[in-house]
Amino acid sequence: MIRFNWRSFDWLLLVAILMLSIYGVVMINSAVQGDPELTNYPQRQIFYIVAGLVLMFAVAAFDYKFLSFLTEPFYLLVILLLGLVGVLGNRIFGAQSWIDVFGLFPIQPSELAKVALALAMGKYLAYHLDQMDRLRTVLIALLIMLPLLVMVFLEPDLGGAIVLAVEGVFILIAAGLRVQHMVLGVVAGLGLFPFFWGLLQEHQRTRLLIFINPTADPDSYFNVNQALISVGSGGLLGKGYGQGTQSQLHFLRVRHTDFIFSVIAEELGFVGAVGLLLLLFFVLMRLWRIADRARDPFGSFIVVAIAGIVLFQTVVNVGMNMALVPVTGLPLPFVSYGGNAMLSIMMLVGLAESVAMHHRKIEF
């Protein structure tokens, strides 16, 4: 009978989590004081992490060699619910991204893509690793990836084409992408910049502008401000849980999902953003660990994945509530509000506890 090696669960990477999860939670609950509408989110949440917490323990249950298997029917699932986007899907916040289940629960299929990208491109890559000096295994790696950037990119969500994008790149290096063929990508991308540019919708060509020239439109540009006042007035210890006065006087639009670190940094000041900073940068820490002791480049490759799209999310996060990236809407990864990227980002870490508690040959 298989024993599966919990002893070799990676129960750090597990408790960095809770925290995270928890310190989200709480933040959540401040941020939606006065607002009778999203009351219920701080439980809405709870929800999401126990559910993700359910998630991550029967995926890491699975060897991720046995998942392996199904990566093509997975991946297909997912461009099947990405086309259902289209045709059924609901806009907020003016993307076309979720689908409603009988009325119970959206799914935001671009969360999955996520989890098929790690999936099919890792495992491909895998069995061409001694091949990664010809364009060709190259080329064929991004064309998986194509589909599902594309999909997203349209519906549109230029932050999750972004991720994709970023994941997918993360893998290749990981698997050892030569110099040549990253200048030439990058060459071909500024190549596909003016095509690129034409395709963006207005709303996503503001903040790209705005971002270069905040005096374009102080409108747009408004929470970008209001979060740069948060984060600059919270000062070394801040001025209290539940006393920020750009989210407690709802100066600071979406301050639970996009703009959570602006009222952490507002509230629990310098010391509290670093905090929470550092339990991440251990995220990080124990993914990398996880990758370098794989057994296999499969199972390396995923937890590249997942530690590359939790490092740019995170970056990306902080920057845009500083400034210092434009904003895309993407959250801040274990902390901000969200159903959708709490249950991806828990499989996701399934997964890497997968690889984990197998790094060995299973015992018999």
Given for the second form:
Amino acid sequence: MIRFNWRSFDWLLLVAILMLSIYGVVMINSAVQGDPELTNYPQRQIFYIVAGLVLMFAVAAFDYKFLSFLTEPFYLLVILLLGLVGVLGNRIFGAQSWIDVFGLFPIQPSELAKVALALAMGKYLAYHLDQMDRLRTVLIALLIMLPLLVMVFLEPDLGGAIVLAVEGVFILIAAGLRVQHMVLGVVAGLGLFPFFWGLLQEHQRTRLLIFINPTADPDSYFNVNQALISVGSGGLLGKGYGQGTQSQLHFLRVRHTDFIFSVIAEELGFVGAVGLLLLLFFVLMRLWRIADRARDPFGSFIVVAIAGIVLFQTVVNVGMNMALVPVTGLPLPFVSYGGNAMLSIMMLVGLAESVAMHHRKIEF
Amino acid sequence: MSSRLPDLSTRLLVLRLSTVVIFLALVTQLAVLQFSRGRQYQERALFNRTRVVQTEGARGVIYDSQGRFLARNRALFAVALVPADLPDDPDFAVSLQKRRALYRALLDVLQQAMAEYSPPPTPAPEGLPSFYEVGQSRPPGPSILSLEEIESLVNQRELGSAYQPVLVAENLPREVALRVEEERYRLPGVEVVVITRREYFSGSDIAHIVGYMGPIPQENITTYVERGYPADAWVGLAGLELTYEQTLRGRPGRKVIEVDVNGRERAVIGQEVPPRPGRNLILSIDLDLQKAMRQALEGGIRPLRSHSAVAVAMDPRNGHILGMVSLPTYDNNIFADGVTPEEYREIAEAPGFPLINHAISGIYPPGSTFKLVTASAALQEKVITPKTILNAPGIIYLPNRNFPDNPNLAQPFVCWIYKSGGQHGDINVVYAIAESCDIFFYKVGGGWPVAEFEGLGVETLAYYANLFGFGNLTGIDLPAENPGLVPNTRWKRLAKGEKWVTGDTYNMAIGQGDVLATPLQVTLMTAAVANNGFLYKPEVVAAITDDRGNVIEERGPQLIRELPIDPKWLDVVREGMWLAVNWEGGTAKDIWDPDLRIAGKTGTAEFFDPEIIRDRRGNLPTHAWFTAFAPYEDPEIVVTVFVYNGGEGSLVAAPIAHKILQAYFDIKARRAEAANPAAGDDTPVEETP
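Pass me the form predicted together with the partner chain as well; I've looked at the form predicted on its own already.
Zooming out: every chain and molecule, the one shown earlier first.
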């Protein structure tokens, strides 16, 4: 039964997300100036935000409890879609979104895989919480993750695969992963590494190597260097909106997506960048709160997975802009330009809102 | 199950705290970058966006002595595509489509503009190209690439340097280029490029003097780059363009600009240091005389016999070159727009080697013109006096050194007149010059043991030849000069491994044997005789001016040396030259002209060329020489004419020199009249071109 409980809807989370999204549109507008090919990107981003909000409310309207019943078919569907992309997509349409071609909204199967993983792993661990001291439970949880991980990696979407792995680890930690299992996992991972390495193809190895050592790739080295100069030359208040020399003279590449944080730090300075980080921090705090107040572990785990994704992408993207972590194509949640990322993150927030609306009853 | 929830809350607290720590770390790094290292990054951002660019000033212009353009700059308009700025799309097919649409739009604009543009009528060429000119240039018409050519060029370039423009249309009329510029707002990646090239007026008439420009030769790139040239610059490669490269180029300016990541200029920052335009050259050459010299030369030689010929005119009072023609010639405008290596080879290797200025780079036996040196030396060294009379039969037999009494071993030496059965008889130096008596000069040069007459000897003769400028570079301000050769004992031993004999001195005394000289050196010799013994450095550039026309440097006479010869002996030599033209027995009597007061010396120099067969009597082929000055009393012009394989100097070279002298004095009179019309009422005023 669908019961709307809008009083429990986390409106503050929504407000924070809207502020982040609008911040994003404003900065994308600055980033695409002087680039005739990209002039309508701010408008397109607004369209994606609106579409994302619709999707968010639609997902939020579902009691996540019903999703629990749909977990297995949904999991299989995502596997099937990933397989189709692997077989057809690569050959005919390129790696991107073949679903887009059929006129559906542009969500890649790899984004749906995040939802599938949260549901499947969350459901399994919620049922086996009392068996977390057994290695078997952890291994089965990992086996649930493995097919999704492998297929997304083969799509090829290395960033997506890493996000999935991190998402899984967050759920396991929330479920009470034992320290000895964690150590075992790290040791086993290191031990099996040469074996995996042997399985990889040459170009996949190259991609991993560049991920670990970006200076090997002159292009990403250049980009990180320019990002550092952009951020560093911003100062306290920045060079002014639309006045960043690094972004306006295009020294900063992929300004509207990967390096939007550098544009903010350069043009609006420390104040603007910290403001952005505070908004993201607030969003995360609201998500942890929802996870804490969920009525059951399944709901909790779903939100932990979502918060994990948001946290990880934020750290990786902002860290990449400040040369703390290697360069990957991971967007800054809610801020970077991109329909797929926007719809995906809005869908995940919708899921979190669904959990929020059906929270544990706390007596007022 | 709910009993587990407090555990979950604890773990969530850990995750919350981790979030706090992570965000604190991010903010810390942000603060480090923006505050601690802020200055450093601000400097790098400044360095990123600013460039110092060098701007070239306009190259200097070259004028003739009357201020007419010989070389000028011409703007060439071209349209280029910058691959990095072309429309792009992650999808290759879409990207290709967008670009094709752009190419089509550009080609439409170009074609429409070309259709609307009506070119000015091209002047009809002046007569047919001469036998002595190769590679006539046509002004290059507009060239526009096709869509397929553009596509393949852009694709090639994109792999390498995507910011380097690809030329898609060249040599466009200004109007067409402006149209493209107007439409550029809707043609991303399209740029209008202005290239400056040289335009040479009267190209082939004066190509050897003016020269031409081209891309820096591969082997010299480092040298030029060290001097501040961009590696793709054009520099002078021949003629004055080469000698005066530094003068013509001027000083580049510099400005600081703001650039985007592609290096494209967005704004100029601060004060711009403007470039200083190159200096202009004003030549001592009068184009009218130059053209007349070429006409006289072309009209006076037989094309199928002589593959090359030279005429040089110089002012003996200061060494200024008044005209210098070397045939065959070429049109240097060919090089102004660039030539392919094949085209270059075709021109360079054509018969007579058109690119070579034979007046300064060609070395030939000077023949009887050299007798001026022998005569001057003999008078100064008191080997003879003007009154010395030597017997000159048509043929003499030089006794063998080791067996002087055996007539069978004696070596015969003939005079040119002996071929027609004549002889000069008893003769003094003045008439020996006028009649070009070989026997007289054999004896003066090498002595005559039969009469125990002591000659100059090889070393003294060589010494005087060097004084007159033979065997040395004259130092003219043109490239690729050849010093020629004055042989002596040592030279023969080293070069041929043979001993010098009296016969060699005989040959040398009449400018044969191993003596080799450029027509310019012969001109210098005559000038020194004409001006009482001053050897001036020849110069083509008379003055250098700045871009406003102010004279920066005026080139006066530059004395190489004053010859240690008493002027009274040079008087004697000049008298011989006067009689050569103005006495019925002189070798050049056919060009006698009561108005011009010419004095000259003919030369018919034998040479050995395996490709040219001897005549019926087995005589070697001969170059025709004539070197003269005028007016006799107060010389103001020296003319030397050389015709390769021309035959008799008196029959071939002298008439050409006569025509040149006529032209010189005609032009001079015309200019005087134009300057002062009242003085010449009685003659109709001619139009000055």
